[in-house]
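Coming up is one lone chain in structure tokens, specifically the form predicted on its own.
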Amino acid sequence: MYTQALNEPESGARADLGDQEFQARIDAEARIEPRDAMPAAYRATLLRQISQHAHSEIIGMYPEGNWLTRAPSLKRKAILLAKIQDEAGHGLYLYAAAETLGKSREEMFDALLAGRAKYSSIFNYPTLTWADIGAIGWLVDGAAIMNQIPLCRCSYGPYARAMIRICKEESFHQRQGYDIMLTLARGTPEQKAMAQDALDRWYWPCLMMFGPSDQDSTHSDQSTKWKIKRISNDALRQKFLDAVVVQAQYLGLSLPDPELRFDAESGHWRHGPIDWAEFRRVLAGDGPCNRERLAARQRAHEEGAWVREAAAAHEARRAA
């Protein structure tokens, strides 16, 4: 079955593309646009991925928002506030991209608030100290950049274009986090210990951010075939690990992986076994902060109802 987007196709657009013809367009590196004919499964895959990405940007504001009133200086507070505003903007770009596939923002919001939609499991961990803000910027945003740069070449145009600006801003976020960790690592023994503690707690969840191993990934093969995904989960995780080992060495911090070793034959660092049971448990809703994060989002949605109503009334009056 093939579907069209909410808008009618432009003159000459075809709705009868077969699988082979559509795949031929993908293989030729053609950019698929909203009014182009596309397989229903391609549309559904994009909607799942883009909406989950958007939800992650929005929920991702909460762990950092926890430290806005407790940042150690006005400068740090202003930088953190700017970063959180960036994340809200990323969610906006991504919801807009998902809407071009025929699903309204309200439907996506409803799915998130009802607990039917997933978001990145990394945002269900607590931020216990200021060092966690540094670890999130360095590790979480660093992992996000590894994941997202290939998406700038995604076969779906609106998603790819949104990712260009998002990746530029995420690069700033990663530098901000690393600067916090560097300051702490070069500070007092207590500050360095705080940085090490944050690294110990965030390292393994960040390795999980890339998703299950390639042989266990449900969607990777088809997403790769359609060029939605460009690099495999394990390859991205390896690239991230190779970078983080060097960065941690410069900070003078130790990665909490007793089996970490350098493989001279391949030229890559190798990590120990990942606790995938924890990943599945957190993703299923039983992480340290799953209920807290969802409750905060539900509360914000309810408290913002008057703003949405006022905006709708203003628009209706303007249109009349």
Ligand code: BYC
Contents of the next structure:
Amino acid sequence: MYTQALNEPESGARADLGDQEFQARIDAEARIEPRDAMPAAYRATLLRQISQHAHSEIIGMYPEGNWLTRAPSLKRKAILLAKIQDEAGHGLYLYAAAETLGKSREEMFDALLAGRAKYSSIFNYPTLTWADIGAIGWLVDGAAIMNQIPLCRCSYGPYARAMIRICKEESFHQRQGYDIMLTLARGTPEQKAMAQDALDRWYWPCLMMFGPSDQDSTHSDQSTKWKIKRISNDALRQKFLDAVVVQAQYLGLSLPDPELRFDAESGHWRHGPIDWAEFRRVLAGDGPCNRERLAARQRAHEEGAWVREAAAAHEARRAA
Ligand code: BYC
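Having seen the form predicted on its own, the form predicted in complex with the named molecule:
Shown next: the complete complex, the earlier chain at its head.
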């Protein structure tokens, strides 16, 4: 556990670094480290984003965990298990990065378990068939990579370094999902229909994953100035769409977007209107699986109490 002291400037460091001076360091591409002076709002923004990101990795294990005992072969099961274990690891790196900003892991857990903390909207959708595991890897992890590669250059050192390792693992996750989709798309007509159905259900929620459009994004301006965000929500969504259209064509599947069109002038694909009312509903806790996900996490936390107690008792004995 980090103590508050870790977050105070080292002796000799400037505790009173003004906002302008801090911005000058950011503009010069300096990496901000835990002991550096930083504006309270920069710290709060990072804590918000990194803890939400950590919670997303942890809650993100549930939709896939639903299929572990029903994977179609031993090989698929082993791959899925490895992917889900990676996600637990990502959660841990991210909680550790957030702790360097002065919040304890217990406080972050409490916020999640009490329903006060956000996690990615995408994990509030159900996994109804095995093809959903393919669609999650291909699309959800594909969207995650798009969003997370620029975060490897985030101005806050511990977050940027955690993202480098996470992105390497996400790349394997994306490929395993696309491989499932390819197998199904080239399988029997029933398997291909299952892949199409999964794509139909995950396409729009995945476009929403990137967050509100730029004009409605509350944090983007400041986070871009602080070089936490390097590419805007809409620009990342566009990069994702351009990649997904080609990948869907290769699979022989169609995107459930009647207004999808290629804009020859810009060289980009354009999607139809996103249902932002649905996005807001999911964020407000009223998505298809919000209650189920939170209840599963609360149950797991309660059932894990003995592990935490045993670890604490072991540590106390070791210290004595
Ligand atoms: N879901 O001003 P904005 C994974 C919120 S894990 C929920 O644009 P910002 C994986 C936003 O928090 C992937 N909430 O915010 C794991 C804010 O609310 P608050 C998770 C969302 O922060 C397991 C409000 O809307 N990735 O890939 O500048 C298995 C206004 O938004 C969402 C990350 O967490 C959403 N989709 O930009 C498989 C990446 N979008 O806090 C895969 C790190 C927006 O004011 N995070 N909101 O109450 C980010 O890059 C940024 O935080 C976001 C949002 C782009 C998500």
